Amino acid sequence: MDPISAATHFNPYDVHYPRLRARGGLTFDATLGLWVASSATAVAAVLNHPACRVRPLHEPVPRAIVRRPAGQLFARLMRMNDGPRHRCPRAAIEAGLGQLVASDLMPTLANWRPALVAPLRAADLRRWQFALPVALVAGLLGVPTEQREDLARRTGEWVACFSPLSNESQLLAADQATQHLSAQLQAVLAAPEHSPLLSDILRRSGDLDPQDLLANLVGLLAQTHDACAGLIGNSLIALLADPALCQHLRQTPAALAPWLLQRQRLDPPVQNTRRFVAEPCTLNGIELQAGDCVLVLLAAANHDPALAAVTGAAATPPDFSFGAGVHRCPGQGLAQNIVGALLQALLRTSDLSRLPLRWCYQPSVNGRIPLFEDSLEAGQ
């Protein structure tokens, strides 16, 4: 196991992660050929110095993408830029987001078309996982009811352009799932009346060049995507495993959100990220120079028992899952309110513990999200 492949390991967390905080928190991987940051301390330096950033400064967009439709989309994210192709998008999204964190879910969730039923095997469980989080912000987005779930859909496809695994296959397909989001969110803003969230989102967005404020909704989509698809899965292996559990999360709702937040640190849904740096610069007391990569890991960071001193009273709790500084993910709480909505309707229609299936994980170099699947008998 390297740090990249921990990502998909079944439990990187007893070992191999505090193994490599023991060697010092950052420190450098000869046979990767980048620098691996795993304390707390190492991985909030990181984020949170303006020389790392999140491309590296010779190509912004990646190579396998960079003349494709899919790589025109990719270079207008927030989440792939900084300065102020970053801070401008944010500035319009991130505060309708916020309002979103505490919103109720439930009686979208009851009226969903078409209905929502309890899963009865893995292809079911897929839908919750995969099609429902992104059609949910499709909604709050103002997308039509019949037009979200082929949204979810193609954004599955537009996301697996993100990984340097692709193959030229999933590239084409990312290419057209780009087409036909810009076609379905351009009709949405062209819309006469438009939804709370985007209404606030368009107030907010001042003089954001139309292209950057489209591109930013797909990723909105996108993000959405990986991260909710993880904290599902990474929750639902644990509820398989625990029928007690199910129950008492069951009978006591009230449980659910705090319990999803320690879930959420301890099998983050992404577990490592990227940083290069753009000049020299001294993290934990170690110089690096411009052009070095730093791979992040997140999840080590997360089970650091130095992690609630080094983030103190800005992280409650403390955690890492979804980033830190300028480029924390802004949807962080609502996410987590989508995850526990869902989970909170399969804990009422589903007998989870009992559902027959088997899982592996997504091939990844940074996302854990479990791929389920069908068995004979419930299992790993």
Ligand code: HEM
The other form holds:
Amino acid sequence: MDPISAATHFNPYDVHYPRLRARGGLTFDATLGLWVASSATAVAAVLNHPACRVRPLHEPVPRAIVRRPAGQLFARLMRMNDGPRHRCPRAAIEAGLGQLVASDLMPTLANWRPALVAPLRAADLRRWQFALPVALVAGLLGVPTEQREDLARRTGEWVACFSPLSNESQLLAADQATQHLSAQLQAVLAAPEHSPLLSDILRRSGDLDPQDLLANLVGLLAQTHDACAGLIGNSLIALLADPALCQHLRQTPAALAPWLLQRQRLDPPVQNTRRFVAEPCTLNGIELQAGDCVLVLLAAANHDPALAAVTGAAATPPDFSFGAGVHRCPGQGLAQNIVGALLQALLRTSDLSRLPLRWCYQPSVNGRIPLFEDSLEAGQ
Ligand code: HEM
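Could I have the structure of this protein in the form predicted together with the ligand, to go alongside the form predicted alone above?
Full assembly next; the chain just shown is listed first.
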């Protein structure tokens, strides 16, 4: 196991991440050719330092997609930029997302078409895990009901362009999905009436380039896709293994949100992110040079015994599952709301622990996303 393959390892938490933290929190991995931040202090230092950028200066768009439609959309995303191209779309979008923290999604799920039924096999569960979170966000943006799940499927095709593991046919599908997603969101923008979320975003968008706005609306679907699928999947693994817990959460719905917060810290869907040093700087007492790359192990920092001391002292969230600093996830509250609502609905509709499932992690360099398959035996 290395700090990258740890993301999809069965258990990186007990030995691998503690061993990395014990080496000092920020160390150079000569095999991978990058710095690795693993302690809460080092992760906070990197994510809050202005010299640490989200993309290398010489490669704002990954080489594999730079001249392709998928790459043109990528280039406009706030997640992939620093400076005005990050600040301006974020200023337009963040407040509207923040208002959805407490919105009640249960009536939407109750009236969903095609109706939501208890999952009987892995394919049913994949709908809850991958399609519904994105479809819910698409609905909040104003995408018509009948297009939402198809848009979620297309989003799944587009996000493949973010992964260095994708092959040519996946990149081709990502290009086609880019055009489809852009056209669908453009139609929503051009409609005579807008959803409350989109109205809020448009009110705050000022002179934001319309193409940047469009790209970042598509970006919301992309950010939702893998991360929510991971949080739902990792929560399901814990639920599938524990019928008593399912029973408790079914009978005491108020216990679900605190349980989910704990799961999100212990088994986060985004295990790591990267930062690229743009100018010499000192991080965790170590001097880094322009051109250095830092692998930021959010999941290792979440398990650091010093986590509470670090996040309590700095302007960071209680854990690093949603990042920290200027790129911190603006969809955190909405994501927790979506995942909480879907898990609550799942707990109501089915006896999860009876589902005959096995699972493995989707190949990824940073996400921890279980893929469920049918099995003759329950659980794994
Ligand atoms: C469980 C679900 C989610 C998790 C764990 C998650 C996690 C994260 C993390 C770790 C980052 C920071 C990446 C970095 O700094 O390198 C991030 C950024 C972002 N997330 Fe999320 N996210 C989730 C769901 C969502 C949802 C539902 C939305 C919106 C609908 C969203 C929108 C964004 C955006 C736009 C960014 C980029 C922010 C920026 O660059 O300023 N996320 N997310």
